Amino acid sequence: MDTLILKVVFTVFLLLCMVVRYPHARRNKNNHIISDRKTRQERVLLGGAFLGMMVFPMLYVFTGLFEFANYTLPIYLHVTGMVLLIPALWLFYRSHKDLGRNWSATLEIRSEHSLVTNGVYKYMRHPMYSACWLWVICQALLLNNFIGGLTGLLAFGMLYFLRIGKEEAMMEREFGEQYQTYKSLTHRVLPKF
């Protein structure tokens, strides 16, 4: 498939993700935080994810900087990547919408924080992570470049695996038995029906 089409499709996806996140980030900027778990590691992991999922892909799309690291994939994998963008964007949107004022880019608890167990959170505890897993898989399938395409998987994978346990421990401390019951009814990133 034409590389330009794949780059345009992925760029539009990234723009739509920014459109989804912007109002939530803007609104929640004024949340009163009562428990902030941001560590140096958290900042480094978030910075790495930003580089791997936004900066490197866009450098690949708009410059010839990483052309030396291109690879090829069969067309059916490109089509799979394009199709998976739809549930990725929908899940990204729904997880933000369902969280509402409880959303935060970092590990923190705000005043009046509540445990969200409705919407997509009824089926999985971390649908935003699910959306991001789909995102980085699509990135690798659409941007056929070891730097622009695969750094998303590497960077987000590190963020996920080094953060998820801390996030769940924070939620257990905050919501206790209510969160433990919720955990027993859901999986982390895959739906439990």
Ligand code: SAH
The other form holds:
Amino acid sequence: MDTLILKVVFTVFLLLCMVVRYPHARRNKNNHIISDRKTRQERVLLGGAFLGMMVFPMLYVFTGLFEFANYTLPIYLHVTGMVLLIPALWLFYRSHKDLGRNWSATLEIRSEHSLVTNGVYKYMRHPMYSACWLWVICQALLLNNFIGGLTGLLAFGMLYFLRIGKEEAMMEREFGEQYQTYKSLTHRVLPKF
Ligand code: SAH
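Pass me the form predicted together with the ligand as well; I've looked at the form predicted alone already.
Starting with the chain above, the whole complex follows.
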């Protein structure tokens, strides 16, 4: 498929994700944080995710810097990438909405933090990470470039695997038995019905 179309589609998706996140980031800036687990590792991983999921793909789309690292994929994978953007955006939107004031980009607990188990959180514990997995898979399918397309998978994969255990331990410390029960009823990123 024409790379221009693929680039436009992915860029629009990124913009929509920013539109979804912006009001939550703005509102939650005023949250009173009572437990902050933003370690140096966490900051580095977040910085890496920002580079891999936003900066490198946009450098690929808007400059010719990475042209030497292109690869090609069959059209059916391009179509798959486009179709998967829809659940990715929907999950990104729903998880922000359901978490509400409890959302933050990093690992922390605010005063009045409540355990969300409704909405899309009824079916999985980490729908926002499910959305991010879909995001980075679509990125690799639509932006056929080793730097612009694959660094998202690499960076988010590292963030996910190094963070998930810590996040769940933090939630378990905070919510105890309530979180253990919730854990037994859900999977991490795949829905359980
Ligand atoms: N892992 C979740 C949320 C990512 S945002 C997801 O993928 O959907 C990260 C913050 O969300 C963490 O700092 C934690 O405080 C909060 N959080 C994670 N799961 C939560 C839940 N079920 N209820 C309330 N807050 C939650």
